[in-house]
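One chain comes next, on its own, written as structure tokens: the form predicted alone.
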Amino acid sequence: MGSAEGRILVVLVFLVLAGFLFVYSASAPLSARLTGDPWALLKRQCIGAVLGFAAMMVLWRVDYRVWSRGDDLFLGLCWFLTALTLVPPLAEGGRWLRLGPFPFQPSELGKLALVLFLSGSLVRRGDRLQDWKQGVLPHLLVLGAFGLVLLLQPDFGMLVTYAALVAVLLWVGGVPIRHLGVTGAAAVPFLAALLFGAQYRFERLLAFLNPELYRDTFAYQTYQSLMAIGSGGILGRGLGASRAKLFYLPSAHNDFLFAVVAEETGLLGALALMGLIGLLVGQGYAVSRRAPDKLGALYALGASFLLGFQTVLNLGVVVGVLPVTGLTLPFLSYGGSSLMVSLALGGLVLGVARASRASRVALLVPEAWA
């Protein structure tokens, strides 16, 4: 095992057994309230974890050229089914799909899918960026088409985390930053009507600027994850020993963790878990610029990309500093959707690393030796 992946393998481990420790600190109340077992969300999260490891082989092990066959396929799939969260019988809660006992979030799956899609089509493309109709307009459709779904359901927070990827492969990719910069400009305006035209993401934005107007309505999250992550101080309570979780912060297992983390861990056992996830995106980010060719760079670094800038938008809600998204804290946070595809992504990462290691040996050791 290469270096590179020995060290993306271990943080990928620590990550996902620190999740299964908070998540069952923060869950066990509420879960024992729904279901009288205090560990059946750290089941279910279990489950998750299972399916992401199994994942994150496959995308290992397999040559990631192999990908880019199928992408154009594994996009409609993850567009076809997060579409059908749009139908009453089959969603629950507007984003998930019932799946037998378990729910499932398609429109996690199909950050991957982007990921894959994107790097497959700038490569196919090539020379042909230069165009606007080429280089941009079919990936802003592609954009366009998931957006629609994701409105409607609605999750404006994935759709940012969708258009962020979007533009930054677009840009590492080749496409001309002025296409990207016109094309920004004249996305403004939508932006702007979609923000003001829902209540609810209206309302989230003026308790986001007045949160002291709104602390007992639209910014009560806000105040009790802000209160959690005071009183942990620099070395917190002690595991298990959370307040907020007791019912006083809302979502404390999933878009809140990181306020349990602070409160229980403190600053500096927040910092160190932070810290892992900056180490797996800086590895993941040296994995694209060794990879053997374009298409491993743009895998390597739209995996990392959405890693680091997930955890970014999670952070930035919890400590108060952007309005209320939605978004899971990637691999920590309960959800079995979001960490299945976290280790799927992680697994991309590995499989980039994986032919780069062996195309140094292979130049090491020529062909007629080997």
The other form holds:
Amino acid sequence: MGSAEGRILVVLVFLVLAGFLFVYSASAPLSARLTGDPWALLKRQCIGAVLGFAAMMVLWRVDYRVWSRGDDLFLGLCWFLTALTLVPPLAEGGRWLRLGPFPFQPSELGKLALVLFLSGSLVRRGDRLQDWKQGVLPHLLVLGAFGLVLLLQPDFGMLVTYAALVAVLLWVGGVPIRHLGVTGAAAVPFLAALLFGAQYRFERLLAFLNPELYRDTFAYQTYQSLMAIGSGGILGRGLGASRAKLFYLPSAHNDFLFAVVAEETGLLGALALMGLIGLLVGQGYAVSRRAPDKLGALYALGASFLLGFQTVLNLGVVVGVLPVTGLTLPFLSYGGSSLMVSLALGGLVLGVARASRASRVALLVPEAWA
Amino acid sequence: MGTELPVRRGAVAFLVLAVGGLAVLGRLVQLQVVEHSRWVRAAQAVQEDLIELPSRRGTIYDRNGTALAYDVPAWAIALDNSLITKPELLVDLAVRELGLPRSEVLTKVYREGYFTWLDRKVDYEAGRRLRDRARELGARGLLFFPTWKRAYPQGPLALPVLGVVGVDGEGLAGLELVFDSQLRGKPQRIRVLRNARGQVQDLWVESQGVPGKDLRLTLDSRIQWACEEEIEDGLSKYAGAERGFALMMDPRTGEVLALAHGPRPDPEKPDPALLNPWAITQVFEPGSTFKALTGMIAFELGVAGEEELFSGDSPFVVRGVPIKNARGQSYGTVDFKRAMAQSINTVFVQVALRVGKDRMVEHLRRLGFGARTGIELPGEVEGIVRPSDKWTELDLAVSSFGQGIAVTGIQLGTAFCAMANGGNLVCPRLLPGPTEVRGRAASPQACERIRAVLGYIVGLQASTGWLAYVPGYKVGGKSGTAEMAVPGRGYVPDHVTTGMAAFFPWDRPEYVLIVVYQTTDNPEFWSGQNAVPSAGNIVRRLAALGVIRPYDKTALGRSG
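Switching from the form predicted alone: structure of the form predicted together with its partner chain?
In what comes next, the whole complex appears, and the chain from above leads the way.
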């Protein structure tokens, strides 16, 4: 498969398999302690992968133009589900909804909904984007509505991700640069107030500024993460040989999984992993440039930017150059919602890639994959 | 294509991501390459423990290859408190199998934390029993580490000389302390990886241990045994006797053949006071045993002769101070040999005055007094011989019978070795090696003459040394009894040191023997009743053990 689709598919499979490997390694001690079965968390991750690949297939095989219909409803539903996490009997740990035996994080699904909605909305608004009230304000209100819920959860990292996605899609979608600049400048005091308004965020900022000093308190997690990464060296301690996962590093199997990767496989493994994700994001960007229409271009660009942005944010936290936020590493971190949505975003890129190829070769070759 | 997107805008967004990725990459290089070793150390400090298991300590042998102290396998048993499943059972087991007090076990078992030493010196069999029982009953939480335990196959034999070892197998006293680095070897180092909850995840040997080297001593366990038995006997037999020592040396080499201290410590739970080899570490006033040395110095200087006549009347006045004989007795005119036999103070005062302060101090120093002998034991003291310009005539006078100076047992033994070997001041030693001579103490002629006198007097029924006479073994020597000076009280009548300094055979000595007893509550404590017969008994015991054979078969017919 020399096509973009083939490359993307291979990368996705590799990433998910690597995720299995490291989630198992990082979660085995925790699984064994919680359930007596070291495979317990990996088994749940597999369910997420199956559902995720199913979603990916649908988004890949179905013509993406379908998704622009009802994308506002989908977004509304996601907002509603996210808001439901604020209702105590339904919520689990602030961000999750209890759905049968599995907790589900609606704000993850919201990422996909936001990509679909924003792209659709930008295409629908066309030339009206030149008007601030048409181009920026409605989307800012959508972000505000999610932001309110995300801050109440609280999930600051997710809000930042949403905001970045909104900014990038508006920017690429054709909103005048001055509108974005003014809006961004207006947001600065608001962000500062958020940062200093919550005790835990301020502590995380302190920890981020001086991990050594607060290594037994606020910066414990960051310090343990740095210790894991640093002690991995160039070649790593070896697969399965992580020590951080022995309850030293909290969230070693989800948000801080990359620290375990870097500890076990060293700089080389970490670079390989970053390379894979970089390849995926780059392919996504290429697909977006070759997309048959603006909608497809925005879909592919939004989805791949989202994956890239969340990766950079997560890695930045894990290597201690960003304050701690509760973001997963796409495809790799433990967490069914995250894995499913990451695969769905990949599927969206694949769908656009398929359509662009189909539009070029339809006259010459019968659809080989149908 | 059909897109109407500002292409550059998309590129900018992804460029920002790429910059972020590069920042992460730079940070990874910093952490994993530049600072790698620092983080490895930091992780090690948090995640690993180092356990050192002592290697087998070297065996201590006597000169004939008899083991005096060796290591036997044992267990160091600890609790992993986080794993304990049946605490009540575990407490019962530990109390029963290890004989630990219940309250101690209770506090250890119900302690927070993950690692608590329960007992670090458990006999091999007891530890095995405990392990098997715990396994049977399903009581988890015990950790067994193989270790070593010092065993004393000869019981307390020579224990104050050997010293003891601590729980980490480190020498704490005696030769175990002095030769610790040689005996100890290198411990096995074991790395333990713990999780953040303190549980052991993995352990591996970081470096193999190296067993300690053995030590061979000059001690002869048969002689040591004879001396210790005799001192123990003496302590129970002689009224008021509280402690004693017997030192036996080969005068030709300085080798210590026996250094027995009594009462003997219990090797299982040694009383620190009884572990003190006080023949090395404490001084006493030697009393009349010193007359032998005064006589030798007089012969050396030619100021007295064996047959020379002296006034044995008591008291003899020096600078207005009357000096008396024992029990105030006067003897009329006596010759030197008789004065030695009857230990007449006033005669030796006259001899000392002829020697003079300067020469007396010089010769005492030549005999090794006032300086450490350098024997391989910790805590040796140098004794007290004040410089001659601080001496008065009276000091000189009383020094002739061993008062006003303080000596250690090993100094007295070394001085008598010089007398016995013809004047060489040898270095006393507990480890074999070439003989070292520190200097000349007297001429062979003077030594020979004084030995003849001392041999003569032990064979004399009317002498204070008579009870050391053993037919056929040609014992020579001099006894002494001295009140002890107690700080603030002066000489106290019921604090007494008695001693016998002997050698045999007196014409060509092979052994020097010093026996000393001390009491603090018997004013009638005389060397003739304890130290002298003890010295004789030791010779008899050695004869009975076959260590020595008669030197003079013609004497065997004589009544003893």
